[in-house]
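In the block that follows, a single chain appears as C-alpha coordinates, in the form predicted alone.
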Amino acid sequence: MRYTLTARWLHWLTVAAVLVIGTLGLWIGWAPPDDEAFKLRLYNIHESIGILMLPLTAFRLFWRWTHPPPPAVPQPAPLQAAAWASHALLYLMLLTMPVVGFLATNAWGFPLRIFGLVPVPSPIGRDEALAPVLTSLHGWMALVLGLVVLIHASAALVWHGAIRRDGTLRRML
(Lines of atoms letter the chains of each structure in order from A and count residues from 1; the text may use other names and numbers.)
(Lines give C-alpha, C1' and ligand atoms only; values in the text may rest on other atoms or scores of the structure.)
(Ligands and ions follow the chains in the order given, each with its own letter.)
Protein backbone atom coordinates (compact mmCIF):
# COMPACT_ATOMS: atom_id res chain seq x y z
CA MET A 1 0.00 0.00 0.00
CA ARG A 2 1.36 3.45 -0.94
CA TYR A 3 1.37 6.81 0.79
CA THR A 4 -1.22 9.26 -0.51
CA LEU A 5 -0.28 11.27 -3.58
CA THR A 6 -0.15 14.41 -1.43
CA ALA A 7 2.18 12.76 1.09
CA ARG A 8 4.47 11.63 -1.72
CA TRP A 9 4.54 15.09 -3.31
CA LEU A 10 5.27 16.71 0.08
CA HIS A 11 8.07 14.21 0.69
CA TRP A 12 9.77 14.82 -2.66
CA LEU A 13 9.25 18.58 -2.44
CA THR A 14 11.01 18.45 0.94
CA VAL A 15 13.83 16.37 -0.55
CA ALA A 16 14.31 18.89 -3.37
CA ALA A 17 14.22 21.84 -0.97
CA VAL A 18 16.74 20.23 1.41
CA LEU A 19 19.06 19.49 -1.51
CA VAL A 20 18.90 23.10 -2.72
CA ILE A 21 19.27 24.55 0.78
CA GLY A 22 22.15 22.21 1.59
CA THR A 23 23.95 22.89 -1.68
CA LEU A 24 23.63 26.65 -1.19
CA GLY A 25 24.70 26.37 2.44
CA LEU A 26 27.84 24.43 1.48
CA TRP A 27 28.59 26.85 -1.35
CA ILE A 28 28.20 29.90 0.89
CA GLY A 29 30.18 28.32 3.73
CA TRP A 30 33.03 26.72 1.83
CA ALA A 31 33.41 28.61 -1.45
CA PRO A 32 31.64 31.94 -1.18
CA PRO A 33 31.68 33.95 -4.41
CA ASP A 34 33.77 37.11 -4.49
CA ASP A 35 30.86 39.11 -5.90
CA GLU A 36 29.18 40.42 -2.74
CA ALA A 37 25.82 41.08 -4.41
CA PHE A 38 25.73 37.52 -5.81
CA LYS A 39 26.71 36.07 -2.42
CA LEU A 40 23.87 37.99 -0.76
CA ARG A 41 21.43 36.61 -3.38
CA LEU A 42 22.62 33.09 -2.56
CA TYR A 43 22.07 33.78 1.14
CA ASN A 44 18.59 35.12 0.40
CA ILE A 45 17.62 32.05 -1.62
CA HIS A 46 19.04 29.74 1.08
CA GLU A 47 17.22 31.61 3.84
CA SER A 48 13.98 32.01 1.89
CA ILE A 49 13.66 28.33 1.04
CA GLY A 50 14.81 27.49 4.57
CA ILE A 51 12.12 29.58 6.25
CA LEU A 52 9.50 28.08 3.92
CA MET A 53 10.43 24.67 5.33
CA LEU A 54 8.48 25.61 8.48
CA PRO A 55 5.01 25.75 6.90
CA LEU A 56 5.89 22.90 4.53
CA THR A 57 6.93 20.66 7.42
CA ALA A 58 3.97 21.76 9.55
CA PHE A 59 1.64 20.87 6.67
CA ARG A 60 3.40 17.51 6.23
CA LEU A 61 2.85 16.73 9.91
CA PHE A 62 -0.79 17.84 9.68
CA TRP A 63 -1.26 15.69 6.58
CA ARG A 64 0.37 12.71 8.28
CA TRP A 65 -1.86 13.18 11.32
CA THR A 66 -5.06 13.41 9.24
CA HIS A 67 -3.99 10.77 6.69
CA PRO A 68 -2.00 8.12 8.59
CA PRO A 69 0.67 6.36 6.55
CA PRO A 70 0.03 2.85 5.30
CA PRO A 71 1.05 0.07 7.67
CA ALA A 72 4.79 -0.47 7.75
CA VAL A 73 6.35 -3.68 6.55
CA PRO A 74 7.03 -5.82 9.66
CA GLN A 75 10.58 -5.34 10.93
CA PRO A 76 12.48 -6.45 14.03
CA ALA A 77 11.69 -4.18 17.00
CA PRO A 78 15.12 -2.46 17.02
CA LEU A 79 14.73 -1.52 13.34
CA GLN A 80 11.21 -0.21 13.95
CA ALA A 81 12.53 1.90 16.82
CA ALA A 82 15.39 3.20 14.66
CA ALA A 83 12.97 4.07 11.84
CA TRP A 84 10.68 5.92 14.26
CA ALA A 85 13.63 7.79 15.82
CA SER A 86 15.07 8.79 12.46
CA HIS A 87 11.73 10.11 11.23
CA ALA A 88 11.23 12.03 14.48
CA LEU A 89 14.73 13.51 14.20
CA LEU A 90 14.15 14.46 10.55
CA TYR A 91 10.96 16.32 11.45
CA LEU A 92 12.62 17.95 14.47
CA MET A 93 15.51 19.21 12.32
CA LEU A 94 13.16 20.42 9.57
CA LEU A 95 11.25 22.46 12.16
CA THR A 96 14.11 23.81 14.26
CA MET A 97 16.87 24.47 11.72
CA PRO A 98 14.95 27.22 9.93
CA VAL A 99 14.24 28.94 13.25
CA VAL A 100 17.88 28.79 14.36
CA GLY A 101 19.09 29.94 10.93
CA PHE A 102 16.58 32.79 10.88
CA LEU A 103 17.61 33.90 14.38
CA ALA A 104 21.29 33.71 13.37
CA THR A 105 20.59 35.93 10.35
CA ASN A 106 18.78 38.39 12.61
CA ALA A 107 21.57 38.32 15.18
CA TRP A 108 24.11 39.20 12.46
CA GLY A 109 21.91 42.21 11.70
CA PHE A 110 20.47 41.06 8.37
CA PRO A 111 16.71 41.32 7.93
CA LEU A 112 15.03 38.56 5.97
CA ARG A 113 12.92 39.33 2.92
CA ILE A 114 11.58 36.08 1.48
CA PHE A 115 12.93 35.98 -2.08
CA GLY A 116 13.61 39.71 -1.69
CA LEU A 117 9.88 40.44 -1.56
CA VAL A 118 8.19 39.62 1.74
CA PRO A 119 9.77 41.14 4.85
CA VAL A 120 9.90 38.93 7.94
CA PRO A 121 10.06 40.85 11.22
CA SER A 122 13.23 40.36 13.22
CA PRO A 123 12.39 38.98 16.67
CA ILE A 124 15.81 39.52 18.27
CA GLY A 125 17.71 42.20 16.34
CA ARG A 126 21.46 42.50 16.07
CA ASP A 127 23.37 40.65 18.79
CA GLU A 128 27.07 40.15 18.07
CA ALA A 129 27.54 37.78 21.02
CA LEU A 130 24.62 35.53 20.07
CA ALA A 131 25.18 35.51 16.29
CA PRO A 132 28.22 33.17 16.19
CA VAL A 133 26.59 30.80 18.71
CA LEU A 134 23.44 30.51 16.58
CA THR A 135 25.48 30.17 13.40
CA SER A 136 27.55 27.37 14.91
CA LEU A 137 24.42 25.64 16.21
CA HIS A 138 22.83 25.93 12.75
CA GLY A 139 25.94 24.37 11.21
CA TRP A 140 25.97 21.46 13.65
CA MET A 141 22.28 20.90 13.04
CA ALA A 142 23.01 20.80 9.31
CA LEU A 143 25.55 18.04 9.92
CA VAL A 144 23.04 16.07 12.00
CA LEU A 145 20.36 16.55 9.34
CA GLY A 146 22.76 15.46 6.61
CA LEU A 147 23.72 12.34 8.56
CA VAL A 148 20.10 11.40 9.28
CA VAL A 149 19.12 12.01 5.64
CA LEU A 150 22.00 9.77 4.55
CA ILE A 151 20.87 7.03 6.95
CA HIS A 152 17.24 7.44 5.86
CA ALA A 153 18.05 7.29 2.15
CA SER A 154 20.43 4.36 2.66
CA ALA A 155 17.82 2.44 4.61
CA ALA A 156 15.26 3.04 1.86
CA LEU A 157 17.53 2.35 -1.11
CA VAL A 158 19.87 -0.33 0.23
CA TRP A 159 18.10 -2.13 3.08
CA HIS A 160 14.51 -1.98 1.79
CA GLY A 161 15.15 -1.54 -1.94
CA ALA A 162 18.13 -3.80 -2.67
CA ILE A 163 18.52 -6.24 0.24
CA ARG A 164 15.01 -6.97 1.53
CA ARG A 165 13.06 -5.87 -1.55
CA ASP A 166 10.06 -5.58 0.73
CA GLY A 167 8.13 -2.83 -1.08
CA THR A 168 8.87 -0.12 1.48
CA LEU A 169 10.67 2.03 -1.08
CA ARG A 170 7.82 1.76 -3.61
CA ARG A 171 5.36 3.16 -1.04
CA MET A 172 6.93 6.63 -1.44
CA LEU A 173 7.50 6.50 -5.22
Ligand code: HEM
Contents of the next structure:
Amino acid sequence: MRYTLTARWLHWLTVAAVLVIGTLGLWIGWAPPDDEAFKLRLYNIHESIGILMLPLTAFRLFWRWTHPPPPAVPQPAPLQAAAWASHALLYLMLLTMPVVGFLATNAWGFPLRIFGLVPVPSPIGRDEALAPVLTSLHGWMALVLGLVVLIHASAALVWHGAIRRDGTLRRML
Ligand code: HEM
Ligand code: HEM
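Can I have the other form now, the form predicted together with the ligand, not the form predicted alone?
Then the entire complex follows, led off by the chain already shown.
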Protein backbone atom coordinates (compact mmCIF):
# COMPACT_ATOMS: atom_id res chain seq x y z
CA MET A 1 0.00 0.00 0.00
CA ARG A 2 1.39 3.36 -1.05
CA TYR A 3 0.49 7.00 -0.48
CA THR A 4 -1.71 8.36 -3.29
CA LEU A 5 0.09 9.54 -6.42
CA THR A 6 -0.74 13.14 -5.48
CA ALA A 7 0.67 12.71 -1.96
CA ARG A 8 3.86 11.19 -3.40
CA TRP A 9 4.25 14.02 -5.90
CA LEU A 10 3.68 16.60 -3.17
CA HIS A 11 6.29 14.89 -0.97
CA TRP A 12 9.01 14.77 -3.65
CA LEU A 13 8.20 18.25 -4.90
CA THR A 14 8.69 19.46 -1.32
CA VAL A 15 11.99 17.57 -1.07
CA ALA A 16 13.28 19.19 -4.28
CA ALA A 17 12.08 22.64 -3.20
CA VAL A 18 13.58 22.36 0.29
CA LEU A 19 16.88 21.29 -1.26
CA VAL A 20 16.94 24.40 -3.48
CA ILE A 21 15.68 26.74 -0.73
CA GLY A 22 18.16 25.37 1.81
CA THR A 23 21.12 25.61 -0.57
CA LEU A 24 20.22 29.20 -1.51
CA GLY A 25 19.59 30.05 2.17
CA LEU A 26 23.04 28.85 3.20
CA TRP A 27 24.57 30.64 0.21
CA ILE A 28 23.01 34.03 1.00
CA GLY A 29 23.42 33.54 4.74
CA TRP A 30 27.06 32.44 4.85
CA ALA A 31 28.77 33.24 1.54
CA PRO A 32 26.82 35.97 -0.26
CA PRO A 33 28.24 36.89 -3.69
CA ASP A 34 29.78 40.37 -4.14
CA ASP A 35 27.68 41.14 -7.21
CA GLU A 36 24.72 43.00 -5.66
CA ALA A 37 22.23 42.27 -8.48
CA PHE A 38 23.09 38.55 -8.45
CA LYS A 39 22.79 38.46 -4.67
CA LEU A 40 19.34 40.06 -4.80
CA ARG A 41 18.30 37.49 -7.42
CA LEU A 42 19.39 34.66 -5.08
CA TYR A 43 17.42 36.24 -2.22
CA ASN A 44 14.38 36.55 -4.46
CA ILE A 45 14.49 32.93 -5.62
CA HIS A 46 14.95 31.74 -2.01
CA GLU A 47 12.09 33.89 -0.79
CA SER A 48 9.78 33.10 -3.73
CA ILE A 49 10.11 29.32 -3.55
CA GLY A 50 10.12 29.62 0.26
CA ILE A 51 6.82 31.48 0.47
CA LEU A 52 5.23 29.00 -1.96
CA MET A 53 5.90 26.24 0.58
CA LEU A 54 3.10 27.69 2.68
CA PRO A 55 0.19 27.09 0.23
CA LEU A 56 1.84 23.88 -0.99
CA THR A 57 2.01 22.47 2.54
CA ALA A 58 -1.48 23.70 3.39
CA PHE A 59 -2.80 21.90 0.30
CA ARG A 60 -0.77 18.83 1.23
CA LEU A 61 -2.35 18.71 4.69
CA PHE A 62 -5.79 19.21 3.15
CA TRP A 63 -5.03 16.32 0.79
CA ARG A 64 -3.87 14.19 3.71
CA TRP A 65 -7.05 14.98 5.59
CA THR A 66 -9.29 14.01 2.64
CA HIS A 67 -7.07 11.06 1.57
CA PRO A 68 -5.66 9.46 4.75
CA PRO A 69 -2.33 7.61 4.30
CA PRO A 70 -2.45 3.79 4.08
CA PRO A 71 -2.00 2.00 7.43
CA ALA A 72 1.65 2.24 8.56
CA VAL A 73 3.93 -0.80 8.42
CA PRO A 74 3.80 -2.17 12.02
CA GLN A 75 6.67 -0.78 14.14
CA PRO A 76 7.61 -0.85 17.84
CA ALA A 77 5.59 1.88 19.63
CA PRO A 78 8.58 4.19 20.35
CA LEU A 79 9.57 4.20 16.65
CA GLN A 80 5.99 4.88 15.63
CA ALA A 81 5.90 7.80 18.06
CA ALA A 82 9.25 9.10 16.77
CA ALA A 83 8.00 8.92 13.17
CA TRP A 84 4.79 10.74 14.09
CA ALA A 85 6.67 13.45 15.99
CA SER A 86 9.20 14.00 13.19
CA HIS A 87 6.49 14.22 10.52
CA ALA A 88 4.56 16.70 12.70
CA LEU A 89 7.72 18.77 13.20
CA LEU A 90 8.47 18.74 9.45
CA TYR A 91 4.95 20.01 8.68
CA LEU A 92 5.23 22.63 11.42
CA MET A 93 8.54 23.91 10.02
CA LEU A 94 7.18 23.95 6.45
CA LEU A 95 4.29 26.14 7.64
CA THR A 96 6.13 28.47 10.02
CA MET A 97 9.52 29.03 8.34
CA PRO A 98 8.02 30.85 5.34
CA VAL A 99 6.07 33.14 7.69
CA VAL A 100 9.09 33.98 9.87
CA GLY A 101 11.34 34.44 6.79
CA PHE A 102 8.75 36.67 5.11
CA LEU A 103 8.23 38.81 8.23
CA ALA A 104 12.02 39.09 8.66
CA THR A 105 12.34 40.37 5.09
CA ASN A 106 9.51 42.85 5.71
CA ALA A 107 11.11 44.03 8.94
CA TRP A 108 14.39 44.73 7.08
CA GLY A 109 12.30 46.90 4.78
CA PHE A 110 12.25 44.68 1.68
CA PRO A 111 8.86 44.01 0.08
CA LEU A 112 8.51 40.61 -1.61
CA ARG A 113 7.57 40.16 -5.27
CA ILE A 114 7.29 36.44 -6.02
CA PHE A 115 9.78 35.80 -8.84
CA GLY A 116 9.74 39.55 -9.41
CA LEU A 117 6.13 39.35 -10.63
CA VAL A 118 3.55 38.97 -7.87
CA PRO A 119 3.73 41.51 -5.06
CA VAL A 120 2.92 40.20 -1.58
CA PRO A 121 1.56 42.91 0.75
CA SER A 122 3.73 43.45 3.82
CA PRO A 123 1.77 43.07 7.05
CA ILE A 124 4.50 44.82 9.04
CA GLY A 125 6.64 47.79 8.13
CA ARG A 126 10.35 48.34 8.59
CA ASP A 127 11.31 47.50 12.16
CA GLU A 128 15.01 47.57 12.96
CA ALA A 129 14.58 46.03 16.41
CA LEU A 130 12.47 43.11 15.20
CA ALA A 131 14.39 42.34 11.99
CA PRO A 132 17.50 40.72 13.55
CA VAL A 133 15.35 38.74 16.00
CA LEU A 134 13.24 37.26 13.19
CA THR A 135 16.31 36.58 11.05
CA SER A 136 18.00 34.78 13.90
CA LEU A 137 14.81 32.79 14.61
CA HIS A 138 14.65 31.84 10.90
CA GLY A 139 18.25 30.65 11.11
CA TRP A 140 17.63 28.51 14.22
CA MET A 141 14.52 27.05 12.63
CA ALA A 142 16.60 26.19 9.58
CA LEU A 143 19.00 24.29 11.85
CA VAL A 144 16.12 22.35 13.44
CA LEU A 145 14.61 21.59 10.02
CA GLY A 146 18.00 20.45 8.72
CA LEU A 147 18.50 18.07 11.65
CA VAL A 148 14.99 16.61 11.41
CA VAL A 149 15.35 16.15 7.63
CA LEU A 150 18.67 14.36 8.21
CA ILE A 151 17.09 12.00 10.75
CA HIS A 152 13.97 11.53 8.59
CA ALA A 153 15.86 10.80 5.37
CA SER A 154 18.31 8.42 7.14
CA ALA A 155 15.42 6.61 8.85
CA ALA A 156 13.65 6.19 5.50
CA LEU A 157 16.68 5.26 3.36
CA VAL A 158 19.03 3.50 5.78
CA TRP A 159 16.82 2.06 8.53
CA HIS A 160 13.67 1.17 6.57
CA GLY A 161 15.19 0.95 3.08
CA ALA A 162 18.51 -0.83 3.59
CA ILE A 163 18.44 -2.47 7.04
CA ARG A 164 14.84 -3.49 7.81
CA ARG A 165 13.63 -3.54 4.19
CA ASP A 166 10.12 -3.37 5.63
CA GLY A 167 8.30 -1.61 2.79
CA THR A 168 8.07 1.80 4.51
CA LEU A 169 10.24 3.52 1.89
CA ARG A 170 8.19 1.98 -0.94
CA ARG A 171 5.06 3.70 0.42
CA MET A 172 6.47 7.02 -0.79
CA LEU A 173 7.99 5.83 -4.12
C1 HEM B 1 10.33 26.47 3.96
C2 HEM B 1 10.78 27.67 3.69
C3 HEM B 1 12.17 28.16 3.99
C4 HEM B 1 13.30 27.47 4.35
C5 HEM B 1 13.48 25.97 4.52
C6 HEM B 1 14.36 28.45 4.52
C7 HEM B 1 15.66 28.15 4.86
C8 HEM B 1 16.67 29.06 5.04
C9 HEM B 1 18.03 28.75 5.40
C10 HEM B 1 18.59 27.34 5.56
C11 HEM B 1 18.70 29.91 5.52
C12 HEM B 1 20.16 30.11 5.97
C13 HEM B 1 20.09 30.42 7.43
C14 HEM B 1 21.41 30.71 8.05
O15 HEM B 1 22.41 30.20 7.58
O16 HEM B 1 21.42 31.43 9.06
C17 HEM B 1 17.78 30.98 5.22
C18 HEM B 1 18.12 32.32 5.21
C19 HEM B 1 17.25 33.33 4.83
N20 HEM B 1 15.92 33.19 4.51
FE21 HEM B 1 14.89 31.47 4.39
N22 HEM B 1 13.86 29.70 4.26
C23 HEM B 1 12.54 29.57 3.93
C24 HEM B 1 11.67 30.58 3.58
C25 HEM B 1 11.99 31.92 3.51
C26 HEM B 1 11.09 32.98 3.09
C27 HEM B 1 9.66 32.76 2.63
C28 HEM B 1 11.79 34.14 3.17
C29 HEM B 1 11.36 35.55 2.85
C30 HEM B 1 10.30 35.89 2.16
C31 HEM B 1 13.12 33.83 3.63
C32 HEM B 1 14.13 34.75 3.85
C33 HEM B 1 15.42 34.45 4.22
C34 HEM B 1 16.48 35.41 4.32
C35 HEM B 1 16.35 36.91 4.06
C36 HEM B 1 17.63 34.71 4.71
C37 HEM B 1 19.04 35.25 4.88
C38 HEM B 1 19.30 35.69 6.24
C39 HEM B 1 20.68 36.30 6.29
O40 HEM B 1 20.91 37.26 5.53
O41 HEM B 1 21.47 35.80 7.06
N42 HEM B 1 13.22 32.46 3.82
N43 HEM B 1 16.55 30.43 4.95
C1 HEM C 1 15.89 11.63 0.70
C2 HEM C 1 15.01 12.29 1.39
C3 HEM C 1 13.69 11.73 1.87
C4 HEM C 1 13.21 10.44 1.87
C5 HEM C 1 13.87 9.17 1.36
C6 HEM C 1 11.87 10.48 2.44
C7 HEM C 1 11.05 9.39 2.60
C8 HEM C 1 9.81 9.40 3.20
C9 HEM C 1 8.96 8.25 3.39
C10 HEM C 1 9.30 6.81 2.97
C11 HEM C 1 7.82 8.65 4.01
C12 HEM C 1 6.64 7.78 4.44
C13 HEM C 1 6.78 7.42 5.90
C14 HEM C 1 5.65 6.53 6.37
O15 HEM C 1 5.17 5.72 5.60
O16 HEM C 1 5.26 6.65 7.54
C17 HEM C 1 7.94 10.08 4.22
C18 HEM C 1 6.99 10.87 4.83
C19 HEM C 1 7.12 12.23 5.02
N20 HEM C 1 8.17 13.02 4.59
FE21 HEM C 1 9.85 12.41 3.69
N22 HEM C 1 11.58 11.77 2.79
C23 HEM C 1 12.66 12.57 2.46
C24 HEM C 1 12.77 13.93 2.62
C25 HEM C 1 11.80 14.73 3.18
C26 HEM C 1 11.89 16.16 3.33
C27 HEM C 1 13.09 17.01 2.88
C28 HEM C 1 10.74 16.59 3.91
C29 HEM C 1 10.31 17.97 4.31
C30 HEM C 1 11.07 18.95 4.56
C31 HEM C 1 9.92 15.41 4.13
C32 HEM C 1 8.67 15.43 4.72
C33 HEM C 1 7.89 14.32 4.97
C34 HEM C 1 6.63 14.36 5.68
C35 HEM C 1 5.97 15.61 6.26
C36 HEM C 1 6.15 13.04 5.72
C37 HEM C 1 4.86 12.57 6.37
C38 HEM C 1 3.85 12.23 5.31
C39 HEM C 1 2.48 12.01 5.92
O40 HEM C 1 2.21 10.93 6.44
O41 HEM C 1 1.68 12.96 5.87
N42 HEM C 1 10.59 14.31 3.67
N43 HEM C 1 9.15 10.51 3.70
